[in-house]
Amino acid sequence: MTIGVPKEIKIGETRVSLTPSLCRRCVSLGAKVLVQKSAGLTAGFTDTEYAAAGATLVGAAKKIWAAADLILKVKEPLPAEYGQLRDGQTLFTYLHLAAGPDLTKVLLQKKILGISYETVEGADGSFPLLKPMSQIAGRLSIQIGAYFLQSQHGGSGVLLGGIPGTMPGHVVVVGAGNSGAHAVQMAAGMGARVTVLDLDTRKLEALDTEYRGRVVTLMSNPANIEAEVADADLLIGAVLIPAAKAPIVVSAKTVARMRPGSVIVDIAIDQGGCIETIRPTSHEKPVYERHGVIHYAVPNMPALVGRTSTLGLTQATEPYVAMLVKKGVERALAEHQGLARGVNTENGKITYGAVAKALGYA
């Protein structure tokens, strides 16, 4: 098997899909590994390290796409890469197809075997390859929100932790999954007033037990969302339905009721976002203003901490990559049900129900 690791080209992307350590393991299992020169530099991994691990360094990405049986990436292919996808190739990356109809068409036309990190399942029904990036995005959302709340960035000038004699900032987190729970952890650690809303009472009970009343937990319904969002200094959108388009849970009307200079960070933007007024931004232009509220929605937010994100991602993907190399793609998918759940496209068809439904194929 030949594995290809092209350099990520999404704006501001600093992660890499393969560390020298994982490269060494793949080579030891008999794979040939092609790594584009400087692909790992922004995550702190040098070409020399990859060469020492047994990789063949390649200058042009197109040579990697042309030669590799299995392409490992972090982010979904961008339009500039569509033409380099080879018919019948296997692609293992975050795909987020529910928010990418154009990419989906390309994968179907070229009969790409698209294995999506975000739908690979663990034995307990969890999503182990989504988890580390959700955790990082959740933690980063509070750092980012605190930054844009500063007066010099157009924010309301609220210090989330406050000081004695003043009210701390109010952080509202909609969604108590992995990303939401880690946002709550960071916000509570900074001393903010924190309210978290979710439909799952078990998640709310777990947070209530963990924080012993220091975090307010509420059922996610229109009345509670409207009341809490209107009072929020920082709103975190963390609603996720794996592989499906994120539902809109905060309306434009509700956003308009927020105080001027408040901040919204929508972690769900990879799946279309859960705030009605949100649209994707980039690391070059991360925010825009709507109704006097600052909106942040960078799809590859974890790239802000490329080293940590790469290590977190690859330690999660390593068992699956090793399985694909050791057993071959067909056998690995046949023998591992959780990995097979990661298949979103195969032989010109969408094979994951939520994706098909979101894109109108079902």
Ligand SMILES: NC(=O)c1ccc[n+]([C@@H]2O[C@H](COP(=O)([O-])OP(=O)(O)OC[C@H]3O[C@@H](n4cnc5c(N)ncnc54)[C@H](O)[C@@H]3O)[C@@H](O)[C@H]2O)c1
Contents of the next structure:
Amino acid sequence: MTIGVPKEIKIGETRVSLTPSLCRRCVSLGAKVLVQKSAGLTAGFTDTEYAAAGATLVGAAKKIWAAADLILKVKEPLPAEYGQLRDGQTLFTYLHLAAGPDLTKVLLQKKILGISYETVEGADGSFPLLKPMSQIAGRLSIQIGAYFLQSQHGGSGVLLGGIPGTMPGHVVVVGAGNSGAHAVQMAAGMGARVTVLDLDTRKLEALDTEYRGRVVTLMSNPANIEAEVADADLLIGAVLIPAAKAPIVVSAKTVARMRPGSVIVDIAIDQGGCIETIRPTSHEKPVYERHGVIHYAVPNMPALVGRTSTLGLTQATEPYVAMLVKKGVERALAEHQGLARGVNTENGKITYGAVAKALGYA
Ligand SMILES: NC(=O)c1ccc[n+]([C@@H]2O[C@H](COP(=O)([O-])OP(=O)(O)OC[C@H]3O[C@@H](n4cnc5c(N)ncnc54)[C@H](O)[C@@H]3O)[C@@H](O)[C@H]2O)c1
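Can you return the structure of this protein in the form predicted in complex with this ligand rather than the form predicted alone?
Now the full complex is given, and it begins with the chain already shown.
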């Protein structure tokens, strides 16, 4: 099997899908590994390290796309890469197809076997390849929010932790899953007042037990959301309905009631976003203002910390990549149900129900 690792081209992306250590493992299992020159530099891995791990370094991305059976990436292919995808190729990466109708059409036309990191399932129904990036995005969301709350960055000038004698900032987190729980952890650690809302009472119970009253947990319903968001200095959107387009949980009317200079970080933007006034932004221009509120919605937040994110991502993908190399794609998918749940497109068809529904194919 030939594995291809093209350099990521999304704006500000710094991650790479393969470390020299994972490269060594793939080569030892019999794969040929093609890595684009300088693909790992932004994550702190040099071409020399890849060469020492047995990779062949290639200059042009198109040579990699043309030669590889399995393309290993981080982010979904962008329009500039659509033409490079080869008929029948296997693609293992984050795809987020519910928010990508154009990419879906290309994958179907070219009969790409599209295995999405984000829908690969653990034995307990969890999403092991989404988890590390969600943890990172959740943790980052608070430091990003704190930055944009600063007066010089257009914010309301609220210090999340406050000081004795002043009211700390109010952080409202909608969604208490992987990203939400890690946002809660950082916000509480900074001394903010924290409210977290979810539909799943088990998630709320776990946070209540962990923080023993330091964090307010609330059922997610329109009344609670309206009341809490109107008082928020920093609102974090962290909901997910697996593979589906994110539900809108905060209306434009509620956003308009927030104090001027407050900040929204919508982590769920990769699935379309969960705040009515949100639209995707990029690392080049990460924020815009609506109703006097600063909106941040970068779909690849983990790229801000390329080294940690690459290590976190590849430690999660390694067992699956090794399985694909060792058994071959067909057998690996036949024998591992959780990996097979990652398949979103195959032979010109969408094979994941929630994706098909979100895009109107079902
Ligand atoms: N922007 C980025 O860079 C980035 C990085 C990583 C992950 N993400 C995205 O962040 C989102 C969240 O991922 P996660 O791993 O935390 O998901 P998760 O499944 O761990 O948690 C999602 C939570 O949302 C809750 N939820 C669903 N509907 C809700 C509602 N109406 N109100 C309140 N809660 C609701 C669920 O009960 C669950 O607890 C996903 O879209 C994921 O792809 C984005």
